[in-house]
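One chain comes next, on its own, written out as structure tokens in the form predicted on its own.
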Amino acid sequence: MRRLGLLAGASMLAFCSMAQAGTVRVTIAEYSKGTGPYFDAAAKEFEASHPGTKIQIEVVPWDNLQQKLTTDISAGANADLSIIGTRWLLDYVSQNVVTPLDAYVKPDFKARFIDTFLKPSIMNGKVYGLPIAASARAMYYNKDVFKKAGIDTPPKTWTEFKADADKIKSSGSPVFPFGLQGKEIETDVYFYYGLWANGGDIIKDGKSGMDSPAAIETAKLYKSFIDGGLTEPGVTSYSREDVQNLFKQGKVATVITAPFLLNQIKAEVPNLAYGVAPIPVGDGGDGGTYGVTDSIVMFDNSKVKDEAWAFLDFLFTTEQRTKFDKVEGFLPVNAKEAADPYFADNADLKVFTSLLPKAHFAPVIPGWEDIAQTTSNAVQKIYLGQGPIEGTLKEAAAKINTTLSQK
């Protein structure tokens, strides 16, 4: 008996060992309450045609996922597969913790794409993500405040933006006319729609662009809404979901975010009247919207690269990309799902898509979320009026230089 016992134990061992074989664990970021039952559904519908594959997914709020990955990468239990911020990838690809999957992208399956959004994973040649998720930004207004300020267009300028606000504040309406954002996640990004567009860059030559003249101007600009009470109070307590919120429930008349807003419109409050317009843009034409990219990546360290990719050919078909876009109201990466009458004849999506030839990319260097948080400080110092202006930038681009300096 003892021996059967054994052999029992033996042969569980090599089930369990080859049951783990064929396991691909997926760390998933959630985008939303859609985002953990779309996985599971597909995890589901690929087991069914790929049996002996297991996909075991794990879904983690987006705040929290950098550090666990960072954690579990350390302790080398990291998943197969991994959605993250493509932003994050230089700094994978140079700790050797991703691998290159262009031993699997076969010129059919790259040509799945748009290129706007497999080119930021790719690098030194090598394709080491794939576009999950992308997004651009623009401006929702609510169409009964501005009529009832006489305003019958949405600004094209941040000139044209500042005169719009006050004439909402003028026509006594209670609703804030701009929805600013200064918490949390992109904090730094709603600066830049205001230093593309007074000529800036984030970073130029090397250096970085906060205490540069159109930083200044910026700055100066975003101060003046907020001390004239054209933006909601207390800005710095508002995080990208706070501000959405509130042009959901009618207290701010603009806000500058992205597509996903318009499912959660349409689900929440279907009778707001709003619209959907490009950012403001200098007086000089300078301007343009944030693109996004999520990347899911696939590990060194992964046993199972080959059932691992076959679930990302699953998750890249047409037929999935567009199930998953439209639950999360992200923009299509595949060119086939660009033309399905969801996406080609929208017209509010359309107005994110033509923004896209202007986008502006998180830049993909070393330490980049140092330098974003290092900006979210010194916008959130200068709303809070606790800074002076140029010094509070001059500060801040000093530090960034330094973390350039040393990559």
The other form holds:
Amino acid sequence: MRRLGLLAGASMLAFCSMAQAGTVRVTIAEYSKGTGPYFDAAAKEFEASHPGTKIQIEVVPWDNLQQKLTTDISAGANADLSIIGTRWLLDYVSQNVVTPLDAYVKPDFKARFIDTFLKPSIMNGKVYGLPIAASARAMYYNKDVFKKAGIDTPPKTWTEFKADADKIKSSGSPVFPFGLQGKEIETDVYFYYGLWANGGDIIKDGKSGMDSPAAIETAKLYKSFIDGGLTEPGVTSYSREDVQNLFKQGKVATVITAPFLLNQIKAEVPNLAYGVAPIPVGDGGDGGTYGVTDSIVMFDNSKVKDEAWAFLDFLFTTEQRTKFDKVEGFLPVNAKEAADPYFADNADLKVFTSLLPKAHFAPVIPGWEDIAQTTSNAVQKIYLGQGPIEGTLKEAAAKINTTLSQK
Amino acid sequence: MGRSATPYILIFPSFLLAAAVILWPLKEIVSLSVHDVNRFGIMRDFVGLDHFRTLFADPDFIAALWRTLLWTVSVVVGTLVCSVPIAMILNEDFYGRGLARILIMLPWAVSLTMTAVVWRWALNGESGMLNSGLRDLGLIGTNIQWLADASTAFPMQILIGILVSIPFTVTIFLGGLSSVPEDLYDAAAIEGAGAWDRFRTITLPLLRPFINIAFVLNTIYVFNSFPIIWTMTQGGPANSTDILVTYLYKLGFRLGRLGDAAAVSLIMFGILIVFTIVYVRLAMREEQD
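Having seen the form predicted on its own, the form predicted in complex with the partner chain:
In what comes next, the whole complex appears, and the chain from above leads the way.
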């Protein structure tokens, strides 16, 4: 009986907190240990200046975010605001789950952003999300290993890179020259660096670029790295975190990844002599980095849209953005923030920002996750030497074209 | 009359509860599997058996289906074969038996996911414990990349699957062994039966019902077991270590194909139901003979 009373009490409480109009629920993806504390502090600061509004932060690990949102939304129990991968946004928009923010986004608000990063969240001319996190990719290299092999500057082209890798190997160094990722999230992206350098593209004229000469060229190039013992052995067992760890341990000489590795190196291996360089380009000068943004969106069924917007407005002030990006090691999305000495005077970060004009973003198409998965699978088969390169790529391209034609 | 109705009245509420808990989700899954469903579970047109057709045309699904059978049979048979001798040893009276029993049971208390995470580290190609151990023993010259390829990753996963299923199975067998009367063995020994004969003619037949239970429960459990494979390889590389449940998760939550995912789970449900009914019938008939 007592338990029953308790239950009734609890459900009454739940009912009351739902009924209170001023509560804004926010689902946050956990980027690092610093994510939760940052948002809790931001929520407190916001509540202090906005009496009557309560911000309820829910932190979810990245891996579970999509799953949580899917179940929450299908049950109608989703939060008011949530971080999502911008590459998922199209699905959300086409299902009318998220609401356009144009009624709130005034010109002076829009002017806060660096255009490159706001653009991916704009669909059919409407702003559906705000870039809460942004990053790009560049090549980290181990200066000591390069010096010992008699190389002074990081490679600019893939041809140079291959020659440097051979030099490192023949110098008798136990360090593997190229840290190649072959497992889990972003396995496909690691392949695109070569693809773009060879003048290829993920999707060209509505068709997959995986069977293009550029893709075949890239697959042969990467395979020659693997077969020549220039990568760590067993690349298909190394996820993004695994190759980053190999780099931190000094077991691979290069790795292509995001700016957040800078923070990790500073904290874990401060004595590592590393440099940051642009991703090698092709002999024709093609190439570029992979730009990624995550968006924060407002759900269409939110009952506290004005309060939620006020919180968004607060999160995207220069001061808040600077705090967050410093914690996480992301790139500034706010133009004024980019002028902050922390970002402007940081030589490593400058390499990343200098690459932005040539940044490629994941294409905004339905079924993108499906396509990325197909690409990863094909790439893994090639890395493992299961099946001929051209046949495997052709098969993948055909499968992607089917996915593209379905919607 | 009133008396014979009492049990039914008493059982009715729990029956209702069971129906709500078991039948309602089943009904939902069935209707998901025959409708066009969007990423967020909102059902649109009725599509009949389209999702099932898509699945059976997908080589990855067929491969995962066969792999699931291989996975289940290997882990379950492996577990039973290992658990019988372990249970028999733990049933002997020896100094430190209590401690030994606790040691065997302990892994049971560790979450499967954590076990898999630890093994993922241990099997790491460059810094893994297993490779450095083997190298120190002089057994291998170069590192083996355990998780890079299904040919080494999947057998390792099966091995770990067996390892984590042993505590539960041994517990069942210990219960069974404790009910075998000691004087049967004494009588057999007097008749001149050797250890192997005693095992074959007394232990095994008396343990039979317990083996049956362990077999059915382990099969259901292993067939649906997600953490080991997901944590170690996420079914990769290139879907080559996927079993049905990891494949289902990818379909549902990564690719947003909830209709296809519902169809997979129905197929899994069907396989398990058929297997369980057939096996239980066979086992019961044998017991009656």
